[in-house]
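One chain is shown next in structure tokens, namely the form predicted alone.
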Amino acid sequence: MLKADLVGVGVIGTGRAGLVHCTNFAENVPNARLISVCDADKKNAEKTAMQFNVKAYNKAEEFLNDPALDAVVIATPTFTHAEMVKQAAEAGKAILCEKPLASTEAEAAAMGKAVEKNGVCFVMGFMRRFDKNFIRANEIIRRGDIGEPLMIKSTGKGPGLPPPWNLDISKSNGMLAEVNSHDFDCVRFLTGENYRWVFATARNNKCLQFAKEYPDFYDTAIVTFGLTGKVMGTIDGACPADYGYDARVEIQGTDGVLMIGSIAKKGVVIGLKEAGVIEEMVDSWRTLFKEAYLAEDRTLIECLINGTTPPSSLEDGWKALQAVLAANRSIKNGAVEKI
């Protein structure tokens, strides 16, 4: 636990997710202040630092050696997470790591050892665990309102292309990691069970310009799975999905059904005589999960100051990674993969 009135926070990686965390810590997280940003691209680091009036770094070692830095948000590409977490842990910094946790299980194991050895707080960036609707759904299921869960269907789709480094599936684990890690995690969060087997199929339906250079690239996938209890289910993903951002889950129980999420913005309905009733689409994860990201960032500070246990752990990131890796193996060999 940290005995300080104000926690110094830095964000490494100034892409879309990094900027969300920068804004939160600069404006909306009690007992914390954004003091620095770091990016391998010096211009991006300096631009973001100027925007938030903080220090800029383009070398992680210098960034982490700042004695005023107490906690760090890691929002860099997945293949850098293992080294970033190791360095941050050895520097004694509390850590919030964006998903996916890592690229391989070996990396995840090394990250776990570094966090445990140095005794630092670690929050896994699964924002659905901090979203009020997913939290309420979890409580409803635990209370038994829909009976015993039998089947779960989770949808995760994004409107834009994945970042360029994500095109090589052998290095990035692809869309199922970049987009659907949240789905793999929320299945465990809502059911309380672990993955036992997966079977997946995928295709490149819309991004044919990448087919020659990256023959294993896919933009559409369906995963069927069985869990350690009675629950079975599916995860479907697509990126890009031109109609908007889509995050929905349905859980069927012995006594009822529970549905989370909608493709329509809450409270926005348009009625036209010619076109009928129209609802505006959710345009971004930044819009849909704005409050969840804020709760996630506040949890990092509470963990550091009060020693509270966060609802998302390194182990949760590891379990999701196991399922993603098994699904990619299944896509490759066309067979059921046990976990």
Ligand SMILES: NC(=O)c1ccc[n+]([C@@H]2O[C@H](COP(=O)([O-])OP(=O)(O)OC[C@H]3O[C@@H](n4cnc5c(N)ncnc54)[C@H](O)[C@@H]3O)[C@@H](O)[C@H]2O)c1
Second form
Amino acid sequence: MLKADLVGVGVIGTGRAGLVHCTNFAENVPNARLISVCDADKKNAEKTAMQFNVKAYNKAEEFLNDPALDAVVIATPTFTHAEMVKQAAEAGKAILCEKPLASTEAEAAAMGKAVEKNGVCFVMGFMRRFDKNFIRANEIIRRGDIGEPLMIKSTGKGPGLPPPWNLDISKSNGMLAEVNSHDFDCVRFLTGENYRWVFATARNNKCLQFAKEYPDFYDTAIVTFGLTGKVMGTIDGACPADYGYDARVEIQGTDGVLMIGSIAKKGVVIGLKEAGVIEEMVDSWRTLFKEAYLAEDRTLIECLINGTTPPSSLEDGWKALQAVLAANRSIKNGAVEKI
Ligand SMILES: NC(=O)c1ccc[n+]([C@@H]2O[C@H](COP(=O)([O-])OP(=O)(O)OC[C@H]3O[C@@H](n4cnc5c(N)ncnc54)[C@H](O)[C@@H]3O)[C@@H](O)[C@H]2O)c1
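Now show the form predicted together with this ligand, given that the preceding structure was the form predicted alone.
First the chain shown before, then all remaining chains and molecules of the complex.
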């Protein structure tokens, strides 16, 4: 627990996700303030530091060495998370690590050891666990309103191409890690069960320009799975989906069904003589989960100040990673993979 009034926060990795956290900590997180950013690309670091009027670093060791820094958000490419978390934990900083947790289970185990040994707060960046609709759905299921959960379908599709470091699946674990980690986690969150087996199939439908250099790259995937209890289900993913950001879940129980999410951006409906009724689409994860990212960032500070337990843990990141790795193995060998 921290005694200081204002928690000093730094963000490492000032790309797409990093900027969301910078904006939150610069303006909207009580008892905290953004004091620094770090990016291996010096220009990125300096540009972001100027935007938020904070210190810029381009080396993690120097960034972490600042005694005014209490908490860090790790928003660098996934294959760097293990080293970043280890360094941040050893420096005694509270950590919010973006999903996916890591690239391999060995990395996840090392991260878990470093966090435990140094006794630092750790929040896993599964923002759906901080989203009011997902939280409400979880409460309704726990209350037993839809009876016993039997089947779950989770759709996760991104509008555009992921950053270039995602193309090499041996480094990134592909779309199932980058986009669908959220689906793999929310299945566990909503059912309270773990994965028992997965079977997955995937194809590159729309990104043939990458096929030669990255023959394993896929932009469309379907995963079927069985959980440790009665529930079975599917996860489907596509990136780029082009039409918008699509995150919908359906859970069928013995007494009813529950649906989360919509592709329509609520509030604006346009009626045109020729085109008929037009609704605006959800355009990005940034807008759909804006409040959830903020709640996630606030949780990091509450954990540090009050010692509260975050709803999204390192173990949750590890379990989702296990399922992603098994699904990728299944795509490769065409067989069911046990977990
Ligand atoms: N929770 C979400 O919904 C969500 C959304 C997008 C991305 N993410 C995750 O956030 C992480 C970053 O993804 P992104 O899309 O922002 O990537 P990005 O490529 O847009 O940005 C990554 C940044 O990290 C910097 N960087 C790379 N290696 C570094 C190092 N060793 N030290 C310091 N800086 C380094 C790069 O220069 C770049 O500016 C990934 O793990 C991704 O899966 C999560």
